[in-house]
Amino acid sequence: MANPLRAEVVRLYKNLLYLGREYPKGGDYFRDRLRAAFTKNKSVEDPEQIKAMIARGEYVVRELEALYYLRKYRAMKKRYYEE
């Protein structure tokens, strides 16, 4: 894997883990997922292919994100409104 790149994949994969410890299905699982998906494509070498895995990969940071938020939201939602 080519060096700049190798710096973008860790950060991405710390940034993933990091994301993970709150994951519904809990952080075991999503850290098992994560250390599977990386580790499959480790063998990848074409920098175009990894500049698309890394895309994948925050996007999926973004939904991440977004789904903690919409948690948080509907806590916040229950405890101060009626339905």
The other form holds:
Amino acid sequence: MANPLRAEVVRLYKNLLYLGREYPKGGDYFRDRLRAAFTKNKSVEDPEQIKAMIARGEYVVRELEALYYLRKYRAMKKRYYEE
Amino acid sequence: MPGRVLVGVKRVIDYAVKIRVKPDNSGVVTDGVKHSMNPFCEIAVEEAVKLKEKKLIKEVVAVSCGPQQSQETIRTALAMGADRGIHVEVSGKDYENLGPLQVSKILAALAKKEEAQLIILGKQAIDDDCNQTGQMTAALLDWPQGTFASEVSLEENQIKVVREIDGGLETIRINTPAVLTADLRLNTPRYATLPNIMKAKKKKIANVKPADLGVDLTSRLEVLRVDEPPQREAGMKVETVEDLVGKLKDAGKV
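Please supply the coordinates for the form predicted together with its partner chain, as a counterpart to the form predicted alone shown previously.
Let's see the whole complex now, leading with the same chain.
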């Protein structure tokens, strides 16, 4: 069994779940899609494939952080700085 | 070389929330509304943590004044890299009247008690937009101030600050100890991810009362009324220039 990978997958899931709470379209929207994406790949056994999917998940984490930062930066810029 | 940095963080209503005024116009609805760290305070924390990572300062202490929930804001600062936190407990009526003057008195007292050499704050809070706490704190401590900082470099016993001003950028050199306030372009704050929050649970948050610091919280201001901004009126379309001039005359503008 891909046991050490299982811990990594669970950790990734928890991180994404935490990050998704602030998703602009709503935390519920994000959580449903996150669950769907993870359960769809539930039966994958190949460690290489799993590692690739974890990497994709980490990419999504970085994308979300960038999204949140840009949103906030643009809002602050619009409110406080006259261009 | 400055050893200890105090960073002030404020718990405010989240920037993305639609603000509603209470029906009795006494204030803004805060119950059940999402709160988070003031965006400019996030930039302040990030700057302090960056200075520590560059080994230019030794310890970052996050401070927040407010009720129990302010501890969440301190936890976020700890997750971003602060070493420990100080929660100055202010609640109820005192918290409603808490303004820049009271906070700056608290920060000044804490700076002396903790022997801090640098205080970094956000330039203003997005809820009251006072833009006063940094300036008042510097005045109370008789320390120089580098406000609206968009770039900070630590030198021997001085700090070079590039400030964002109306005309452009102003570069100044000030002595330490000093107070800095962070502007939007100072840095890009890191996100407090779940693993970092878990690690931060081990860090300590001290609990302090304003009375312990000998600070008087009485306010010299009274909020009379809070109103929503006026609704934007619908525009009108006109066919010819004569119509436009006519309408302007009717409105008394010409």
